[in-house]
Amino acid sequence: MSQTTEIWTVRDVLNWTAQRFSALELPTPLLDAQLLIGFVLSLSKVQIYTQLDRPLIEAERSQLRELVRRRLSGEPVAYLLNQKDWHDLDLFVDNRVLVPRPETETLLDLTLAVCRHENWQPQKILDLCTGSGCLAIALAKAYPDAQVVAVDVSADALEIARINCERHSVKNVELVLADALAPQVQAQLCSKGPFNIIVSNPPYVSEAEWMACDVSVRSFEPKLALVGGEQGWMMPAALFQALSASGLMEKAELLGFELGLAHPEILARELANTLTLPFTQPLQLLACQRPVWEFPRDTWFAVKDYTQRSRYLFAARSKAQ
């Protein structure tokens, strides 16, 4: 887009924009032009195609070239527009915290449908690692009776979990600054429990897998809410363990934890005999459309993505206990 007094319509940008996108091999290219477009003149996808003629004025112009430049360079366009749509909630995000992903609503509808299936009301919740807070938040909408506790060791997440707590207008979270891996983090939060539900995402990237991300994930997202270690299933190994040491995961109805491709079956090669719950040898392993009455029971079983590959660990505890 030049500078000049040329007449640049809505049709105009979008084409540029869209070609600029794709010839830099942007995934979504189209995409991403919508919806700065839509930002910037304030319309909607359905909008936008039905003016495409409207021309635009320098400043929006200026505006648009200035979010197309960041765009360029690798900056997710949920930082540019501070704004992610997941699941049923519109979250504010900027680069402290991780860009919510759509692996981490599968494992929130799954927990949703266990709950749902096992007609469970749960009345204390556990979110660890909770970034910008949307399982947290999720839970809490879905369970209004409930007590959520969202825990991060970044302050800076919090602070956008906060901010979306207050979006939501969702007061039943109760969010902790601590390092979830510390024995008397863990001794605190027994105090606030028992909990029925445990979730977490924690970081499970690879120190190598991080290198070899995309400039978008590696320049732009936190590092802290990414790796996990050396290998990346150092953390939630470690996180795990802790659970356990402490006995909080012994009264909880649901476990799930979003984890790295293929880790369930190395956490359950490294932590077989040492967590509260025993695993099965070897694991099973469970499409996430097959319904959730026929997922094991007393148990810990990996449940595989959309992609048929195992991402998911899962425990649920039998209505008996």
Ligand SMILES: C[S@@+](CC[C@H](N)C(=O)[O-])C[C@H]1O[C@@H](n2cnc3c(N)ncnc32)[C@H](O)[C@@H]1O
Given for the second form:
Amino acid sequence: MSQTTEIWTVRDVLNWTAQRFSALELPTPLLDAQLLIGFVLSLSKVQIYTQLDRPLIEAERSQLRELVRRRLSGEPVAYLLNQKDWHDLDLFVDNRVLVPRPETETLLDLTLAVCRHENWQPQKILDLCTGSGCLAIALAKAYPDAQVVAVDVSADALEIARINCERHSVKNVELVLADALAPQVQAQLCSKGPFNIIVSNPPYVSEAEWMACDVSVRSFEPKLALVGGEQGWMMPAALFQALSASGLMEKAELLGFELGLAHPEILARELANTLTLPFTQPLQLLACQRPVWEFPRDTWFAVKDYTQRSRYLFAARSKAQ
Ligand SMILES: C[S@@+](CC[C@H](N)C(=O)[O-])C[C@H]1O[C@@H](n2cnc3c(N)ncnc32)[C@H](O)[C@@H]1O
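Target state, the form predicted together with the ligand; input state, the form predicted alone:
And the full complex, kicking off with our chain again.
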């Protein structure tokens, strides 16, 4: 897209942008092109296609050129637009925080589904490693009478979570800047609890996996949000141990964690003697599609994602307890 007086229409810039993204083998070239063009021209996807013959003025072309340049360098579209649609939330994001992923929508869906099925109205909810605040805000909106505590060790991430709380007008989320692994922080959380629900999407990528990540992840997203130790399961394991030692885990009615591939089984093995909810039987592996009313109670179970890979570790107490 040159800086000439030549006329460039929406159709032209759509083709040009998508082709450039394709040539670089970006995973979703057309979608990225639509998002950037829609952003610059304030058009929805449908409007892009109803205005294909609209010419762009130079200021629009120049803004688009700059965004395309940044995208070609690997910067995630969500950072370019400062926006990510996640579940039913429109979130502000920038490079101070992890871009919330679809996998985490499944963690939220499973958590909500169990609560709905049990007709639970949680009063206190804890979201550890909150990042953009996506889980905390979605749960705060689902349960407006509940008090949600959202913890992150990164002041930058919490600033984004604060922006998102304001954006969604949620008043029932308390943001806590703290290291969730620290015993004194766990003690502080105990004084705010006990929590009916504890959810977390902690950093769980290994150093080796991080090194192999795409440039859009490695060069742009905060490493602190991704890497969970030399072996990625180390941070989640430490989190489980901290929650167990403080007694928060024992008192929760529903625990839901997003983990890396095979981590549920690794954690079950590594932590069999530590965790307070019983491993009375071998860890049960459930497919995600399995109805939540079939989820076992008073034991840990791993849930598979839609690609049939074990990705979530859950525990739910029976009503009697
Ligand atoms: C994988 S991101 C998850 C963010 C968000 N919950 C989501 O699902 O998009 C992990 C988050 O954990 C935070 N974190 C890393 N170590 C932590 C610790 N020791 N205590 C609290 N938060 C931590 C990072 O700053 C990051 O925001």
